[in-house]
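So this first bit is one chain, no partners, the form predicted on its own, shown in structure tokens.
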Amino acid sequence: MNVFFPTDNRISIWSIGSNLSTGMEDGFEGDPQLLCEHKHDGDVLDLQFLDQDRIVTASSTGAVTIFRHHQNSQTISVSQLWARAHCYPCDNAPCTGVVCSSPEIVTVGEDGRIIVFRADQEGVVRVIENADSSTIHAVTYLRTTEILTVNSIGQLKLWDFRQQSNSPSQILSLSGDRVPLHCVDRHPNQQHIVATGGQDGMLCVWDVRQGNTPFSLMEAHTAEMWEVHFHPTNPDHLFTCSEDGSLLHWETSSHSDMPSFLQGGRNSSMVSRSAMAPAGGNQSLISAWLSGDSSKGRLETTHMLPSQTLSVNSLDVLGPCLVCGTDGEAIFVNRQVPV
């Protein structure tokens, strides 16, 4: 298995080998090992596979490059670039993230522009010039012609690419303080389930169907969360990561056929609203993440990491293996995660 992942401007392609280390009961193993690597101009702020042998990553000069990896000879090389993609009228805007659905590649960053691109054309396919006033931070996709993303002042906007106008399809918003967003991620099964985390740390959980603001608001780590990710699989699972060193591991379950979110309880570590099935819907398929209730085991959170560490910039999950990156310039990964 490979993992790519960015140090010192440069995009690496390393090994983490296909068997656990023997001795490793806390599941991470040894060192992994670098296949090659290539020079990146700038820092790279986001990276996302394209298909099995292509990377596109997001640099802070603004430019978004598609990366080959060549497994044969084990070299890489730049397959496309689109330089100053993001820019202010003088100067370069930092591409803050990208997300990809072959070919399909769709960029945001500070200069609040939305930009579209394909993997099989040279020049830009759409441009949304002022989507937004303020930094964008995050993007992913929630339908084939819908994203998702996330700013700096604690907004999470819905754009439908089916639609010409520049004007996002609904913004829903955290009440009160303007805590910036750093992050999102869709239910891989219910997409009107969306996952964020913010400057202040809290995980919150959204339902795009109904309201503007967030269904759910959990106390996760003591500073900025930069990524959540619910497992592509089994859904049940999310993980988060911090500027405060720590991963968790979050994990809802429910032992009862009424839905969850009828069952009372509640604990201080959740803010939640009421909610009822849509109409017409059925209640047995509402997620455990509306349910509104962390109490009696509902929701548990494990920490991933052997110890406190520096910032936990990046991770990603497959199955049973989770990787992670931390301001150590270290690679953690557990290939005996419990999903």
The other form holds:
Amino acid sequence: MNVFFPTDNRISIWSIGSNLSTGMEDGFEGDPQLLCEHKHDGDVLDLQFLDQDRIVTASSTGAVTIFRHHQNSQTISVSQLWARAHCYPCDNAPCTGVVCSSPEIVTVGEDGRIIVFRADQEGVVRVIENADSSTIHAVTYLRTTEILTVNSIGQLKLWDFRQQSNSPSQILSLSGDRVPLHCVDRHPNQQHIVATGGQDGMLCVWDVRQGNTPFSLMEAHTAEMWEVHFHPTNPDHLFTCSEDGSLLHWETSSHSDMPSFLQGGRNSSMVSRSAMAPAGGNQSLISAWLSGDSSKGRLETTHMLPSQTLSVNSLDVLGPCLVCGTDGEAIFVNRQVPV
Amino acid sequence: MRHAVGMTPAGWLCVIKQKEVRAPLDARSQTFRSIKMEEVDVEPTITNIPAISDGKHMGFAWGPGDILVYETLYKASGASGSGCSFIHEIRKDEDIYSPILRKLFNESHHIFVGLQTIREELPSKSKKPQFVSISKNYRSVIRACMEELQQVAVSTRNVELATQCGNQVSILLAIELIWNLCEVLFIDAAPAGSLLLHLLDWVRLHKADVDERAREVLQSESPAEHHDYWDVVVSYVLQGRLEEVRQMLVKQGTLQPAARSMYKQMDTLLSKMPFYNPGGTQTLTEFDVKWRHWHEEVDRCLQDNSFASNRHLEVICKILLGDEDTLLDHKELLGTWYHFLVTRLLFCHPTVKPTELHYYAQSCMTMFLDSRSVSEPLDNILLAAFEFDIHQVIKECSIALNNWWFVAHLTDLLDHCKLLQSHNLHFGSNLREFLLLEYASGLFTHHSLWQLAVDYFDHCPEFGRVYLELQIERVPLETERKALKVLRICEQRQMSEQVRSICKIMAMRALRNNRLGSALSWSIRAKDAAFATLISERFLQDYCAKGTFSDLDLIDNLGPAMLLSDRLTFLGKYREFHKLYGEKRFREAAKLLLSLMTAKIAPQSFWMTLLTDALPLLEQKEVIFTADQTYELMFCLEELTSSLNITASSTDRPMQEEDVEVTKVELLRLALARNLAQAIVKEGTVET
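Show the form predicted in complex with the partner chain, please, because up to now only the form predicted on its own has appeared in this conversation.
The complete assembly is shown below, putting the previous chain first.
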């Protein structure tokens, strides 16, 4: 498994060892190794895998770049560059978010534009000018033709690319307070469930089918939540990171009606969990996230980092592997996340 | 220890490091006051600015971590020539920009923050082990960096980079050496007995090349015949690693069966040498007696010429006796005077007290160094440490080293150990804070490390806040994300003035790029009413020009933020009117429209637009404005036209425009009259 992390205007590819051998003994396989790196203009505000060996980055200069990782020679090169994709007439507009579903790439920026690219085309496929009057902070796919954006005035907007109109098909918002939203992720199996994180560190779970306000609000962090991710294969688990320097692991216990405090210690509950629901706990029709009620102890949160000092800016999770990057210029890798 | 800068007319810049600067530099204006030249400790280093040629004059300006230098247009009589248009940036602390040392800064920040949280009220006895372990953590970070630099230096093909890394390694080596000694003497403050053991560890750690040579010897085919064999054995003896010596000697002993008994005797001597065990029950006096006994035994062996037939064994025997001449014969193997010191203490004064150290240190240094060779900065620093002169150590380090990292962190740790209390500076608050501020100011200029500096400022009780306030406003804000991080720092510390200033910068930038929505969001966040008014005006102007609102998503969701400024309230309410109108809720729309004027929420300049907006409502088939409301509308119109007439006479407005206005007023009057008639009729009808 490879992890990509930009440091000091460089995009670097690291190998943290194969994840096949984890779960054996202590799971320690030495330090992550730097495979190759490449200069990057501007800060990297977001990055995503397009496919096995291509990565898309969003730059503070407004550029969108596709890098290609040549696995045979362990080198990295620019395969395509859209300079100033996001811009003002006489100023740079940072590109704040990118999401891709090969070959399509969608980017959003401080200029309030949504731009659609195709990896195989030089030009721009579609631009929604003035998609937002404020900064769009993040973007994700809801379905193949629909995307979700969150902005700095607390709105979650749904865009349908089948429609030619340049206005969102639905606007959901936090009531009243206009708390900026910084991140958004969609439940991997139940596409109507969406999680967002905002400036006040609250985790919001939304059901985009019904209502224009969040389904539930949960206090999580004490400062901006920078990223939220459902576990791709076990979506009862969710991970959030924040400016307050913490990385949280959220777990809903949908498989059992037994309160978690009756299940003994944390580790034993993990064992019983896998024994009881080998196919994963997301089989029930009503998602745990929508029935979840933190007051009844059905939602457990665990701090994943030993000490909190500087902001955790980014995270990703795959299998038992959790990776995060901090303002202390450090990358943390946890190869044994209990999911 | 702020640097002072003096300018010379010949294109040279002198950076002088001072013992102290009497007047603190005024942080606010960064002005440069006076230097008293007699206080200069060392000759100033001279930095040549290559682009400024001889005979030119220079000016300069202080920056937070650097100095800007430029050529001035001063012309000496007769001299001519054009000035140079460059501004030069001169940086003192280059290390901050080294990619590998950045790890040192990041890691040590973590340790620093941990150290600050150790509670004051704990008894000092329970704190000491914590301080020692923190000191060890700092040192292990230095070691890790050193190893990485070493690796780069070895693997890179870039000669310049290799030299640079090599230099940094030697600096870090010195830093670690000094730190370790300070840890033993000041932080751990080992008593007599243990003191020597710690010093031995210190020397062993920093003279590790013995092990490398030993490995080479042992891996050779016949170690005992290797030409370095005896060097290794003697080196081990000098470091007091007697187990290793015995193992080595066994190899030689088996080769010389004739001398077996002699080797056996040496082995016994070595095995019997007593070492103090601080954890044991033995008292220091008991140990001393035992040691003297052993010493006499060794002396007897030498006197009866037990080893006279073997030159090497005799040398070892003399070393065990601490014979100064023999020790000095092995200067090559000792390498440094402080190794000589520790070896001499080991074999002559194993129960040395901390207070006696300085005497031995001074004499060892004099003995070891030739009268011709000058002592280097490192020697002076270590000597000062042996003399327990902490301030001298810090001062000498500040002069000798090219970064503030070391002195700032060491001083902070020593301050926590309550070792610096007595000392007060004539400027600033105290030495610890002064050095931390210098270091953190340097960090703040770095594009990525600036966040670390915030925590350092937080732990400087006297001036930290002022420094932070001044620096934080100057962080370049390339992205909103960075702006948010800066804001969070300010908000957590109730720095409301800085919050306003940052929001204003962001709002102005958004406004310049015609992003009214963003600009409004930033001014709402800053609670900046004046700016919100300005932006609301822009929105209304845009509306008047285009007939439609931009950024509806924002204006429709203002919520309580609408109350920030009157103009913003009006904007929100006016948009609400359009929404009601669009939803064909005419009565509510009409009521709102009227209230905007009667409650004086709308600026009078906008009344004409509002009245024009009322026109289609007046023209509806159904009566919407009641008679009373119509009277009020008429009153508004009259109030407006009377004030307009006054202004119209004073300005030369084009005839055409005035015509349009007049027609509009006429139209309105007509519509109002008709509506009034209908309303009276309707209201009359309903009543009956």
